[in-house]
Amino acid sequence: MISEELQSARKFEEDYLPFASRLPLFHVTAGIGWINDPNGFSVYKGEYHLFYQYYPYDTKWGPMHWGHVKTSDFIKWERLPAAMAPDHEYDRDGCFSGSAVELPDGRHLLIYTGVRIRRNADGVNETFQTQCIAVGDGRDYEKVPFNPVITEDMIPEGNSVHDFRDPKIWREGDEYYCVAGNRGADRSGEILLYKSRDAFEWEYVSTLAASHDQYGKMWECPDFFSLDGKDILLVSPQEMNAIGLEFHPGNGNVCLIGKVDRTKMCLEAVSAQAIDYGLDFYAPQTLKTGNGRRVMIAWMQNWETASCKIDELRFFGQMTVPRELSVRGGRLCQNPVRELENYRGSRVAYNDILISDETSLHGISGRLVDMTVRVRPAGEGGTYKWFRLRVAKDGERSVSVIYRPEKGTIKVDRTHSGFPHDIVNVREFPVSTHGNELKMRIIMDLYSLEIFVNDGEQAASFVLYTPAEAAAMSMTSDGNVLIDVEKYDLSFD
């Protein structure tokens, strides 16, 4: 049974999506309306499905629905009708984030956070969050009659019933597990672990991990998996304090790497790192492909700039390019999915180009590109203070990527992108130099810039606000630098 609320959302899509224009070519958007967190990123009947937090009626956050797309290669996406709307008592104020799994009987199960707001005796609105389920066939989904399936009485005593959300489900042998974000008794983030024999009836297992006020407060959008012999937990903390250049303040992202104590069912973390160092990355979610790859996607935006919109666009928010994950040297590394290479078109390459003054190279431009730049000193024992790559350039407008070898940092600055709002525009992050050489892979898709450093040791994601026609690039340095450049135009005809 499709509710009136979901019918309205689907009718709105049917009426207005045909007018969607100037969309990114391979980054997921709703086409119209607002999106934020990726949800339900999963394999179902051999295809990859992605849902997302969605408000179709405006380019600002509203009562959360679930939008829906699918793909066979992570690059070309087919848009499907909205999957869920807030239409029951337990989710009347929003269908918040969640995940999905394919059941043995062939159905697709969605588990999500249902939100309801109640006014307390003091006249203050309080939010209550529980975990709910819908099942379907890859297009239409029906919420089960016994929702919610994980309730307030299934969290540890003293923990918050108001901050309890974003379940991530997976199957392990004959059992299902899910993790959910919560605020603990110390008022900082915790990740709670649950298990089930059938994915419908759940029981609490343990607190898998806790912030203890070290990495932010409420931990949102957890994802837990094993990769390359390590157990990995991804979380998106709120109210982070900055820690050097590794973690920025505000709404952040953290990767904990370690091993689960199977007796206590808790993660013994041995390292923590940022997942992405850019201005625009939140709420990552992963899936495991049939050939064993772990692929991650995230919301390429941040809450601090969520009110800043490009006027002529009827959509707001986009996802990152899907990324293949690995663990190398104790770090979580990430690179664009290999399928992106199938869309490479014309190639332009230069080797051993000496850079000092501002230089533009013929054929090195564009806003729909896959480009790799290698930077090293010119001559044995040579030094330089910095190297700068400018992209999305048009007259005085551009976005700068500046590498400083002595500091071991990259700074990305979009201050002069031409966007007339005082938003966060600069982010600096640490990188390593291998054999005195730095390698950057640059992925651009009209309104986005994603940087992958040294084969994915660091990644950084940014929304671009320069006009899509601003496509020039240039390079300069303080000191003599040799570079190699290999650029492919991306084609989706």
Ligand code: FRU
Second form
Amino acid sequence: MISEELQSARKFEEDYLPFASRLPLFHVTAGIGWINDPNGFSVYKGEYHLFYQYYPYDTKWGPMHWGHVKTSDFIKWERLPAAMAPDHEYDRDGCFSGSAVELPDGRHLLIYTGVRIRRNADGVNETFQTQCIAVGDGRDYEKVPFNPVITEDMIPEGNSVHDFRDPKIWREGDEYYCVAGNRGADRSGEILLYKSRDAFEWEYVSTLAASHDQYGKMWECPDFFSLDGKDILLVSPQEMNAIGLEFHPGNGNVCLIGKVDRTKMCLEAVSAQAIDYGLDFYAPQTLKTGNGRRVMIAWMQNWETASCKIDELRFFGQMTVPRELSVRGGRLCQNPVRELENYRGSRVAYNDILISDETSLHGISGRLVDMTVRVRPAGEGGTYKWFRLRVAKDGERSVSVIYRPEKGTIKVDRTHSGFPHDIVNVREFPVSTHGNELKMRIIMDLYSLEIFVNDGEQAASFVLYTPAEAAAMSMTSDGNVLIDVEKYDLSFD
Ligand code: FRU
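The form predicted in complex with beta-D-fructofuranose is what I need now, so please give it after the form predicted on its own.
Time for the whole complex; same chain goes first.
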């Protein structure tokens, strides 16, 4: 049965999607309306499905629905009708984030947070969050009659019943597991682990990890998986404090790498790193492909800039390019899915070009590009303090990517990109130089810039507010730098 609320969202999509503004070519958006977190990123009947936090009726956050797209290569997406609307008592104030799994009987199961707001005796609104299930066929989903399936009484004593959300499910042998974000007695983030035989009836197992106020307060949108012999937990903390250049303040993103102690079912983390160092990255979610690749997608936005819409666009929020993960040298590394290379069109390449003054190279431009730049000092003992690449450039506007080899950082600055609001525009992050050389892969899709440094040791994602026509690029340095550059225009005909 399709509820009135869902019908109305689907009707709105049918009526207004044809009038969507110019859209990114391979980054998922709603077309019309608002999106935030990726949800339900999963393999179902051999295709990759992605849902997302969605409010179709405006470019601002509102009562959360789940939007839906699918793909067979992570690059070309097909839009499907909205999958869920807040239409039951237990989720009437929102169908918050969650995940999906294919059941052995061929159904697709969605597990998500149902939100209810209740006024307490003092007249203050309080939010209650429980985990709920819907099952379907890859297009239409039915909420199960026994929702919610994980309730307030299944969390440790003293933990918050108000912040308990974003279940991420996976199957391991004959059992299903799921992790969800919560606040412990100290009000900072905890990740709770649950298990089930059939994915419908759940029991609490353990607190898998806890912030203890080290990495922010509430931990949102957890994901947990094993990769290259390590156990990995991804979380998106609220209210983080900055730590060096590794973690910025506010809504952040943290990857904990370690090993699960199987007797306590608790993650013994040995390292913590940022997942993405850009201004716009939150709530990543992963899936495992049939051939064993771990692929991650995230909201390419930040809550701090959630009201910063480009006027002429009818959508707000987009996803990152899906990224293949690996662990190298103890670090989580990421690169765009290899399928992106199938969309490489015309190529322009230069080798050993000396950069000192501002230089533009013929054919090195574009806003829909896959470009790799290698930077090294010119000649024996050559030095330089900085190298700057400008992209999305026209007469007055540009976005700068500045590499400082001695400091070991890249700084991205969109202050002069032409967006007339005083939002956070600069982010600097640590990088390594290998054998005197730095390699940057730059992916652009009209309104975004994603940088992958040294084959994915660091990634950094940015929304670009500059009109898509600003497509020039140039390079400068304070010394003598040699670069190689290879640029492909991406083509989707
Ligand atoms: C993270 C988040 C989730 C929540 C959703 C609501 O961005 O706050 O914790 O489920 O967004 O839209």
